[in-house]
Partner chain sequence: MSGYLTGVLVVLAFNVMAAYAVYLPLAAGQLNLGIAGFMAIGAYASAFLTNEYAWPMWVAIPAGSGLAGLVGLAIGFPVLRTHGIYFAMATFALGQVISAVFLNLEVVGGAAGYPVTDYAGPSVVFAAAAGVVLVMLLLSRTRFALYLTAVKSDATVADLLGVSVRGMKVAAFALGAMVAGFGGGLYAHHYSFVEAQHFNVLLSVFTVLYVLFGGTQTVWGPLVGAAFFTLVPELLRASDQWRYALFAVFIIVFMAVRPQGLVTTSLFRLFRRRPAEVSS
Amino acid sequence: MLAQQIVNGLMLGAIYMLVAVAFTLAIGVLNFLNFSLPGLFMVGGMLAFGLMKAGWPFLLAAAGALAAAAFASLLVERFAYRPMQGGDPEVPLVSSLGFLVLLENLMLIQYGSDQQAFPALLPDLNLRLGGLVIGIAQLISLALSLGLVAFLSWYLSSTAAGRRIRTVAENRETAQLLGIDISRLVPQLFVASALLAALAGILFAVNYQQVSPFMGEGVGFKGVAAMIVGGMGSIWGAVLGGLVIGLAEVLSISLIGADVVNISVYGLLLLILIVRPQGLVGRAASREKL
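Please provide the structure of this chain alone, in the form predicted on its own.
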């Protein structure tokens, strides 16, 4: 039973991992905690559900949901982030929170407040290893999440575009002096983080077969917790943090009860902040940059 719950925790952690990496891209490069990302997570799951309900095949519905999330992220960048550059850093954060509320209410108007059942794409298709049961959809989600993060890490460290992003993360003024076009780079980062969050929402819907207009809130907060647990600004730290938060949630539900799951997760976050404020793989001197 314990081994099965560990497997389930790792599978849930794959969802938190993608959300945490999306937050890491925003705060690691732009120093901006983008609170619209939980809304984009929800857009991924809800729009995929809505388009499938309208008769679209899953792959087209998923592509449409990702495209809508990317477009919404460009609106966030244009109206919440760009006009506030050089001002108080709290203003873009509050503006992005407004986009979260807006996206939730748009989906609330369209689909109602009730939780909706997402179609089962791979019904009863499981992999059995000894006494463990692993859902094929969950296994695909974990492999896809790890593959995307590995590609992103390689892209940032081994390509010219990735080095430009790292330069902006280290020092924006220096990047401008080196001729890096930040006005083009920033929207691309917004789209990349939105695609990660929306993909996480689609994978969540496929794995747990449920969607709602408010599905992003709890996952978003746990994504932020995963980013902090792993280490601010570290992509692989976000991966580790997502897996740790997923394990903590599933094990606390199994061993203690569902009523105390948030106490367990955020209590773990508080404990790690007390013992190791920089996170599990963060640097003590300064925040690690991607």
Contents of the next structure:
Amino acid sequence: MLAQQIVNGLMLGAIYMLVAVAFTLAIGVLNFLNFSLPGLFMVGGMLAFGLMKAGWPFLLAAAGALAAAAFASLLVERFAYRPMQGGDPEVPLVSSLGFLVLLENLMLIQYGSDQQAFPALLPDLNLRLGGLVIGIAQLISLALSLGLVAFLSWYLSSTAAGRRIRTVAENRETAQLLGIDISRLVPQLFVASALLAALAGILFAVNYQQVSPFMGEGVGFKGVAAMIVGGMGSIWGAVLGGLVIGLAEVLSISLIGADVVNISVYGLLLLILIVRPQGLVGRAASREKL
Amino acid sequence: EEDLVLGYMMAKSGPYVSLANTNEVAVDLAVEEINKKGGINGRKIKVVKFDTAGDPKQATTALRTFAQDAGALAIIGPFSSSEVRTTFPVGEREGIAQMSMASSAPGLTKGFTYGFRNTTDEGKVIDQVLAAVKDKKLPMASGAAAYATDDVVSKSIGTVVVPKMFEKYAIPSKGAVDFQLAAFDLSPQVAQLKQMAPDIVGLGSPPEGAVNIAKELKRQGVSTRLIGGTTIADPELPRRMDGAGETLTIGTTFFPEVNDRTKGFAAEFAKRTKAAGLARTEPNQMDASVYDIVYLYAAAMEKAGVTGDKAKLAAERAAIRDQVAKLKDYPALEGSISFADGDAVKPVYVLEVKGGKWTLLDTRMPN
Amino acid sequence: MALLEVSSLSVSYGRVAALADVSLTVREGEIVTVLGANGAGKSTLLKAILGAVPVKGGGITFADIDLTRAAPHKRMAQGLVLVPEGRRILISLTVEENLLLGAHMRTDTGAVRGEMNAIYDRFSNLAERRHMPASCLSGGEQQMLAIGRAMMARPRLMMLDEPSLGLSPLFVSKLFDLIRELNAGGLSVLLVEQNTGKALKVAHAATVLELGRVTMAGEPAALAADPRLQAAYLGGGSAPAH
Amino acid sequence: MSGYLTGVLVVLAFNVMAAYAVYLPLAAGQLNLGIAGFMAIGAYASAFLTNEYAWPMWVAIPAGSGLAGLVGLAIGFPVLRTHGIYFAMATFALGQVISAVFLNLEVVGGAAGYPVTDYAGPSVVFAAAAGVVLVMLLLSRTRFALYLTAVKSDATVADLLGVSVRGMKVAAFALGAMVAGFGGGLYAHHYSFVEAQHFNVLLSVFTVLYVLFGGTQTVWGPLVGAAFFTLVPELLRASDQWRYALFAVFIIVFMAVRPQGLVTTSLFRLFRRRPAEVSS
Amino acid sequence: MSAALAISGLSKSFAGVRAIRDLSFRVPKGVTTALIGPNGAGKTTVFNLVSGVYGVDAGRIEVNGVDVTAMPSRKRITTGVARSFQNIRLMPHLSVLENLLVGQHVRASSLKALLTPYRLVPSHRWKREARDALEETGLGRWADETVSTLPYGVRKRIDLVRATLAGASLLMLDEPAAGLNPSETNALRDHLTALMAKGITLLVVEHDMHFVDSICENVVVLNFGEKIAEGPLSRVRQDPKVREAYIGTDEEA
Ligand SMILES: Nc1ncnc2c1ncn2[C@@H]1O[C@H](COP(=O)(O)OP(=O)(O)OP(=O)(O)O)[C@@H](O)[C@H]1O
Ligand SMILES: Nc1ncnc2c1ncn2[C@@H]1O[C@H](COP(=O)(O)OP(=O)(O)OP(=O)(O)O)[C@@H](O)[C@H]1O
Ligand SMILES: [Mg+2]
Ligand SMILES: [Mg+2]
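Return the structure block for the form predicted together with the partner chain; the form predicted on its own was the one displayed.
Full assembly next; the chain just shown is listed first.
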């Protein structure tokens, strides 16, 4: 029983983890709390659903949804991020939330506000080990997520492109003075984080066989929480955070009850932040040199 | 010649949109039918509409608009329990009747003389569902409850109604699991239910929760009968469960297959919703309820001899209220309706999912 | 041969005109210095040449290519580099990563390593701290890093915006030696300096900006002798009223 | 005044109070994403006092506000160890925890909500909102407001100049919580009903949205932002299902054109400067 | 008479690098003192330790006879020491005048001063003082500008004025003349001389030796965090250790 719940928690955590990494790319690198990401997550799931309903095969539908999310993200970059440069870091929050509302309402107009059933791709393909039920689809998505994250982490820390990205993260203007082509690098990052979020949305739809125009909100907030628990800007922190949040959620439901799940999950987040303001693996900001 | 103005609070946007956006078609249909037959007391009914988005604050604004600006005689709606909680006190102060089509939380009309609901208390509904299950000699040797904790109605079903009914029908309870409305991952809860292995699970939840739990039950290979009240009564539910949820049994206050009148209504409704480009073309219980609300008000206005004269507005509003409260065995679309303590008393249709479709198991009158 | 040709350049920030009709030429292998009071527009000029601020009028030609509207990275690909005012080192990166960043457009990784070691030899303060975050450097050390970073790009024209700022006298001498040395190796230099005397000494040509306009230009020696310049920039007279 | 206008203006009044609750800490650079939690404290506490102890409303609502402020003060010290987005997330979590606690608190009705007997009419709401705006305007003219901006701009230097950075932040946070609690208490007594579900994340987030949209550089921003967010959806009522989509497009385009929000200091300068330039 | 600043046995390391080693020196009241040394010698670090940006590893710091070694950074300005910053640190979103008002904080820290809506009073005492200070230094026309767009030299002077408005008796200036041209340096010199005349003690970090020569009576030379020489500049600059580490042989310095 407990073993099953831990498996359930890890599977849930895998979804949070991808969203958290998408947020990490946006805020850790671009210093942009991109609230359109939950919307792009939703676009991933919802559009994959819509295209399959229109008769497309799954892989094609997924590719279409990813492409749409990438395109939407480029619009976010153009209209929410680019004009806000040099302002307070909170400001882009407004228009990125505007994008979230927009995407949700567009999907709502197209497909209705109902939760819809996403067709089962691998019907009832479950690994049964003793009493343990592990969904193959979930296992595949966990592996896929971890692989992607590992690649990203290597890319950012060890390549010249990664250095350029970190330069933009620290100071856009300086990056420009150093001849970094921001007008290409930044949109690329937006596309990358959109692809992660949308992929998470597709995996979510496949795993839980449901989509809805509002599916991004709950997961989005948990994703931000996961990123913060792990420590902002650290990709492996986001992974750890995602798993911690997933486990905390499932275990508190099964051990105490769903009415305390918000108290325990967010209480844990609060506690972690108070004890370690920089997150689990984040480095404490040292006092700046004058 | 004045029209008889009714205010109508719609929830055409916001969280209830998929349940509520077809209501307008039903209201328009009822008004058209009545006006075609010559209206009430020789006057036509006119409906003024306001989209509240299911938000209590906007519902209050709607109520003030109807009462103070539009000269409404009575109000159709509001939709949700939260809206009812804020608009009933204002309606009481303004002296104008309201009748909700969807709010089914316990005790909402208590203490209000102008507040009505054309809905049935979930306790009464589930009582009839269990009675039907017992009558049909279906297995019910042990039970458990599953409910959403952050929704008033669902929670009271899970924590109050189901335990009480299990006691009434002598069903030993194996326990309860709960979840959040927004939860998509019900694997922990179902893992617990699997251990309990009950014959029936009393479900307090909106349709989404029912879909999710039915699917997860299927995934984890658990077979049990889910039973529930009107909160799950979505005509589309069997399709949305996509093969899961066989034997799910619920009570509702409307079923299109009952008689010619309901079939006729469903057909006309389908025509109009299709023409309006709406996603759902099958009427749900709220559509039927709101359709009947127009008729109930019409009956009350007729009895009260309402003229729509602006000078007599306050008196006529009070008269409508008094007549609604006194309605007995009114032959409505949903069946025979009477009012007791502000709430409608009407038949309960017990439905079961069979072969991926709703089928009528039994029709019962709450006692 | 003219390497950089700035003609009738105008730049404004909103309604404030920062540069008006500024022309300037840097020939291949030459050191040109730009002098002027605070707010005269010197930094703006360098940034405009790099493309970091949009120009309102005029043209910029570098190595016979018109770059007036090109993006900064395009200009740097042609061999322009700037040591910006205020150093602008990246404090979240290590000292070494900052240096590597200077060479981010280059593909000859082997040569880059070698040049980096040469810079460490020259600036021993940096060598000791190569794996520390650049935030811990002292003011002068940050200036060294900024210069080193620009050298890593292996430019044809290096623009320096007040490079001696915050450097010790000994180091200022070393800096000017370095500029001479790089120049001798073929590098052209556009130098903005408050250390007017030293700047005029190394330069082949000088331009004076006042409130965004060129007021004097010519031979450094001649300028140094000019009484107006003496008064304003060589400490010969009292402060001009603001 | 028509019933419709009254209804809309009441909503506006509540949005304005919420906006200033967010604005105060934001002026010191702290994004409070849990403001709904503090509104809930004020709402439940004051409703409890009038319902169960028959306190008069004009005592109970300030008491609820004070309690929200005290909670803000007590929580402020540990939570303010965090910065930036971490702080925003900590307050977000705090808001979630507070509303979840009320959702499970059976003495105030739990998930069923809590009806409130005493009633505060529209004129009371208007007067209260006007009072809040007035206090904010006065406050914005003080050194306190100046220090909040200083702390936001450069906390290290503000500290070296002797400004108590921690004190300012905690004060702004607690004052914001007080304003939120005040609005919450009034909300409970105007709408005669409180439910924890109302005080959710979206309420907090949308309030932050008004404020940023209006602009945080001046004290007028929150007012303008709240007015915009209350009134424009009303104007778009006719557009039906496209209402919120259009509204979202509107926000995006507006912010792209005026990233610092609608009301900025430079806007004020522009107005102030013109006559002087003409005369000189 | 007690010293304006007395430092004894001061040490500070960063991640194993010893930035300050057993440093002791005094700045007597009214004696303008320069702290010089090569880049990275630890001059700014001394300022940071005195103003409390970092805690000390060992040693003792006294300002006007008050031991501030363990005092929180925020309180130190109350003992009469204020500073400027090597990388100018003004509050970019505030106007010039408002920056100065923040600088007055130590003298206006009562609850009443905090909550008085001074901006409603057209010519409030504090505002008037700040404006006068700006006029005196020829910065009057910038008073209502937002700081972020001002030229470097102007910002530099505002930083200095802000430090003086704290009413401190000891001012620590970190490279005040850096980035100024000779005529601006002259203006700065006049400004500082006026401050000295008001009885304010200056401790100056500066690389411009002419400037140091013209205002400083005493010079402390640091190298690798240690004091290598102390005395009047004319004597110190002859010291071979100083020449080798700092000035070089270039006679222009
Ligand atoms: N981002 C900006 N926005 C508005 N005005 C600016 C901006 N940057 C510079 N200015 C103005 O343009 C003019 C020229 O500034 P610039 O920085 O080029 O001068 P400078 O000669 O480099 O001065 P300094 O010697 O102080 O560095 C000044 O009046 C300055 O106020
Ligand atoms: N916060 C810190 N972390 C790590 N090292 C530091 C820190 N602050 C200073 N240092 C180191 O201490 C040494 C002294 O630095 P400091 O800034 O005091 O030098 P300085 O004498 O002011 O030099 P400059 O004239 O170049 O400004 C430098 O080598 C610097 O790298
Ligand atoms: Mg400059
Ligand atoms: Mg220094």
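If you're wondering where the values come from, they're calculated on a predicted model, not measured in any experiment. Residue numbers count along the first chain shown, from 1. The term rigid core refers to the most C-alpha atoms you can superpose between the two forms while keeping them within 1.5 Å.
Once the rigid core is matched between the two forms, the CA atom of Thr159 is found 2.6 Å away.
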